[in-house]
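Consider the single chain below, provided in structure tokens and representing the form predicted alone.
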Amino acid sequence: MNRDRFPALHDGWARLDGPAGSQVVDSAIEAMAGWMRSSGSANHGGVFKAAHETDELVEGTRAACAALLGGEPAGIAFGPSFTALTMRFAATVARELKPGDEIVCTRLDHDSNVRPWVIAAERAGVKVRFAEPEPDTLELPASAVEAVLSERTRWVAVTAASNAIGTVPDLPGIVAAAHRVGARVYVDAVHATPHRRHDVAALDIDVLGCSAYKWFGPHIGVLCARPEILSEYRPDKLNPSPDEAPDRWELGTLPFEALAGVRAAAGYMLELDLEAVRAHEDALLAAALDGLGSMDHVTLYGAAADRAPTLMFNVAGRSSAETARALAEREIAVWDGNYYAWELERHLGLAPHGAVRAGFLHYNDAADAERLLAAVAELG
């Protein structure tokens, strides 16, 4: 699907490294180059024409991201990465916490939605409790989070899809359970966004973050929050920088050329038929899981009924790095290690070498899955 929209796919490699970052769609590439070539490139906030054009770009990108994520433009803030945005957000909200308060994280999450909360909790003198995935399937039902909720819970940090094994938690159930005890929910949708449409308003999510480089754009983190939440808290900032939200959450000058790419990538995402995308990706995942599952020398991890098209495995007698290098020799790009799913690696007893991760995006095709299966079969 749409392979011709991705110039980087013409080198002959099977790009199964998408969970670590997608290839960039042509319209985003052209938008960034066009912005840098244009006379409209200027800082924002000025009284002249180019500065007004930059203001329009920023507001247009906020609107595009709000449309993609089901939020409001006034609730969209940009930063260098999801990690940076979450570190700052957790540090800011933790200043309002009191001893005895609690934060809930999960063993499924990327460490960018765990460590910022742990660090902030330690500084505030509050407790972090962990929700554990189901032992056999590594699913995360609402009951797993409910088990560690209490009337003292103030924030729940949870992924919308595991970046390691693809598990899609019961997000509606988790959000509802958190709100019943008066807690707010911070969702990591970095891995999920290229695969599933999220509606912050419909799901009643308080804050959701993602990264445009996972959905075919440049390296920019995006925070989509209830506008009143961004107005409620006051992050550290420079004196002359804007006091209004969402601007006060953005440190320094925004990378405007990258925002042009983000706006174009969001437009591309909004044009996709995500039901067709999901059917295509699910078919690739099923073929890969069936094939790898039939190989005696392969161990697969995770068996969630609802999952993003991402799988994790090891080959007997080889470290994950050795397997990844062997696949790279066959021009198949995969990742090895823990890919920052630090809690999950330890939960599964896979430290320090982790496992191999392969993931599909809509621009992958059946030939990519077949190449992976043939190559892994040769390693037996």
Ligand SMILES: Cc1ncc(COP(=O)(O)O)c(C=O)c1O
The other form holds:
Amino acid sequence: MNRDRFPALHDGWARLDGPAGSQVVDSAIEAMAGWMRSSGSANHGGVFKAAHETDELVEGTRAACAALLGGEPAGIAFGPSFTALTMRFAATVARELKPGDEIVCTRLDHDSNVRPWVIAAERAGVKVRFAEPEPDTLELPASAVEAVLSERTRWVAVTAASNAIGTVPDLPGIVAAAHRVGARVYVDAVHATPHRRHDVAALDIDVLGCSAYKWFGPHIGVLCARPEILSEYRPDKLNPSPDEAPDRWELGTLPFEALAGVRAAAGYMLELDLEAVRAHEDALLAAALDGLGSMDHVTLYGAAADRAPTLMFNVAGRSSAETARALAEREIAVWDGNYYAWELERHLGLAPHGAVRAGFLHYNDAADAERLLAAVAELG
Ligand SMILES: Cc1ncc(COP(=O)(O)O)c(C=O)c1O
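Next up, can you give the form predicted together with the ligand of this protein, since the form predicted alone came first?
The complete assembly is shown below, putting the previous chain first.
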């Protein structure tokens, strides 16, 4: 779908590396170049025309991200990456933790939604408990989180989709269970956002984070929080920088040219028919799973009923890096190793070589899936 909107897709490669970063949509590329070329580019907070235009850009980008994620502009904060934002958020929250408090993480999450909490918890002297995925399917039902919740749980850090095996956890059930014991929920929607629409307000999520470079924009992280949460906590900041939320969560000057790209990419995402996207991606996933599943020399990991179109596998007798290199020789881009799904790699006993990951985005087509299958078949 929409391949002609992605200038980078014209070099003949099958780009199945979308989970590591999508290609950029034309409108975002043009918005970034246009911003830098325009005379509206300045710093924000000044009293002249270009500075006002920059203020409008920041506000407009917060509004676009709020519309995309179902939040409010006052709850949108930008940062260099989801990882950087989460490190800052967890460290800030940890100052309020008391002895005996607990944090819940999952074995399904990317390490950027695990290690910041583990580090912060260690500093605060509080315990981290892990929710384990179901042994056979690697699904994460609400019961897996409920098993490690207590009345001392303060935060639950959970993914909206695994960046390794695609599992979409039961987010509504997990949020409800966490709230029942008085805990707040921090959702990593980095992998999920190009595939699923999230509505932070409707789902009653406390904080959700994502990264625009996974949804066809530039490299920048986005937090979408309930505005009261950003106002309640006090991150480290400089004296003269704004003290109001969301600005006080942002360190230094924002990358305005990237914000222009984010605003355009959010606009593109809002125009996409995500039901059609889902049907298209599910068909690609089903074709790839059927094909790989029928090959004796392939082991597939994860079988969640609800999953993003991301699959993980190994080929007998080859490390994941060897398989990925063999696919690269055929101009097929996939990832190898653990892609920072560090807990899951250990949970599955796959360290240190991990597995191959191939992920579809809506701009992939049936030919990409067929090329993957033909190439992996040759490795048998
Ligand atoms: C699920 C998930 N969470 C977090 C991250 C980290 O995002 P960032 O690169 O913005 O720190 C990634 C990146 O691959 C991811 O896939």
